[in-house]
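Heads up, the chain below is alone and in the form predicted on its own; it's given as structure tokens.
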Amino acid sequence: MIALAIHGGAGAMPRRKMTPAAAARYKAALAHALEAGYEVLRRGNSLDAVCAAVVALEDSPLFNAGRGACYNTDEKHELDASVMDGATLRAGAVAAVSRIRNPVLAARAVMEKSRHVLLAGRGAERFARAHGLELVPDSYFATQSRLAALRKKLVGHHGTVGAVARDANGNLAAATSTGGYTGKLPGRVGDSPIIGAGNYADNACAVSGTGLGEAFIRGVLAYDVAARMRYLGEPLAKAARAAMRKLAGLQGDGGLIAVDHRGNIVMPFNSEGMYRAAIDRKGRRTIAIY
């Protein structure tokens, strides 16, 4: 029994502005990432699967992570990512990196090839280079739509990508990656690389969040889902709904994807839309925006 869910961010384009052609592009990109992760999951483990799915999302210019990352006030890119292995509680993350093509792979390298959990900035980039990961020039991340959003002062435009999975051995994993939000201050780090805030996995549930990062940090939202399941005995769906209420109480918008040890998937959100897709334990596929 295997299951996989992905998200491309809760900062979805408003429904009134979403054309059929644009919706088709987003859904095709989600489908591509979903199948990339699921192909790995069918023959491998949950950690490999979430990384494969997130790499596909980072490589797409449509989503605010990797190639499609948004700009800070200096018209630069600073990217964050994290991974967590539910079977071992190992985790790795990078923050405020500007040259790593796939931050999620750097996060995994931190987890597997260092004694640390989180590396930031130039140190993280040196570490990534030393372990054979691809570094790219600033121009790789440049997209006209993101730059236009900054120059129109669309401050607060945010988005994140992520994946959660259960593999055939019952092990869970989660991965999250982001460019932050348009107009953020240089050096700002959101929830995506913070274990327990925007990303968490044990072998009871795996969670990846998207939305207003500061609210996810203050509410420790990803871990909150796991804690409610562990200490209150709540099922996944109830725990996730409670986390969304907590997010709203913190004046935050966004959503999350989560999978539990039985392969149940939830994808709640309180924003207008959330790019999301899943293949559940029965092999049924879902791709949706609103």
Given for the second form:
Protein chains: 2
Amino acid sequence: MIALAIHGGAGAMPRRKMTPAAAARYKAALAHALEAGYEVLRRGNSLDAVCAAVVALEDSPLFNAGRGACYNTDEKHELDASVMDGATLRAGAVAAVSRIRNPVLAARAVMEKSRHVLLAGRGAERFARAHGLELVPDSYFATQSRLAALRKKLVGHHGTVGAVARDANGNLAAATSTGGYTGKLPGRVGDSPIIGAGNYADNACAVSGTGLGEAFIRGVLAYDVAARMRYLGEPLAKAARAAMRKLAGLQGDGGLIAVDHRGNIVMPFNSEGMYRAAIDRKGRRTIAIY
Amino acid sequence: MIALAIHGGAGAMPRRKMTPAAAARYKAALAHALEAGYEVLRRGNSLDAVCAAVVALEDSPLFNAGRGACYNTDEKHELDASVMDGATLRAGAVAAVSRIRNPVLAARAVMEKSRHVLLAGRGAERFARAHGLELVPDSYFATQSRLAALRKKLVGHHGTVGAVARDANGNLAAATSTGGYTGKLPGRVGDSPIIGAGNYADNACAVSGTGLGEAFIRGVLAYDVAARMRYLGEPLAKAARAAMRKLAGLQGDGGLIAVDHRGNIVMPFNSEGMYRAAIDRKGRRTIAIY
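So that was the form predicted on its own. Now I'd like the form predicted in complex with a further copy of the same chain, please.
Full complex below, order starting with the chain above.
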């Protein structure tokens, strides 16, 4: 029994601005990433699957991660990503990197090829280059719509991408990647590379968050779902609802996707929409925005 | 009823190498930081007190934070720090900064003067300068003994400083600051600036960790103490012991200091020593290394 969920961020375009054509493009991109992850999950493990799904989302200019990332106040891109392997509690992350095409793969390299969990900035880029990851020029990440958003001072659009999976061996994994949000300060690191905040996996649950990263950090929200399940004995859905209440209490908006050891999936959010898709343990597909 | 605990890191010099004169120097420096924090705590709040104590520890060349920080493989210093206010769950942090004299004050500025929680690298330094914090040249952080440690490939010495306090209003706070460890990769960020990993405070408990940062991150250890108290109803000492077992299970060594809402203090560690000091709720002073 396998299960996979992905998200393309809780910062979905407002419903009143979403045209049918735009909705179709977003759903097609979600479907592509979902199938990319599921294809890996069918043959392999949850860690490979969440990375494959997140790479597909990073490569799409529609989502705020990798290509298509938001701009900071310097009109630059700084990207954050992390991955966690539920079976071993190994984790890797990169923060505030500007030249790595697929930050989630750099995060995985940190996990597998260093003694560290988190590398930031230029040091992370040197590490990525040394381990054969593809570096790209600034122009790779550029999109006119994101630059226009910055120049119109549309501060606060935050998107993130992520994936959680349970594989046939019962192992869980989570991966999360983001460009932060439009108009963030240079050097700002959100919750996506912070284990326990925007990303967490053990073999009881795997969580990827999206939304106001500062609130996810202060509430240690991804780990809080796991802690409530473990210590209070709550089922996934109840623990996730509690985390959403805590997020709201911290004046945060956003959402999360999570999977438990039985392959149950939840995808709650308190924002207007959240790009999301899943294939549940019975093979049923969901793709939705609002 | 007020209480304050501080630590100067779990990477204490091995007992067999510690001379009486060196032990006296460490204890004097701990006493100085303890009194600096306590003086503030008597008149003011826990947040000011933990910052005052950590500034004193950062300013001492004996501890691996601020002046006296470890060198990375580039023979540079990169510093991490964070602060959290238990009453409001506000938090601030800086990571991989090289020029800020007192990283804990920069962390506090991020908390109080930005919309962000964590700023890294040059962006954090720009923010610090813009907010009037003192920047210093590389040479300020330099110590011959730490450089010799790097050149002798004494990888793995990790120290950290931190403070936790309960003030007369029942508000808790935690602050943590570090130079990481000798021979870390450039850009490596440890647990000290990660809310939930090496530093956490709500008004039920405040925690500052020290030790193998990667294990603290993977175990979300500082928040785990709080989660066990809240969800399992465990007293502080029991929750802290469980966190230490989890640390050991992750092949991590180190320790933590913590205070609860009643002013109870615990300072467990599984390393050979941990520089530590406290003034408990009855006014009793402790200063110890092993």
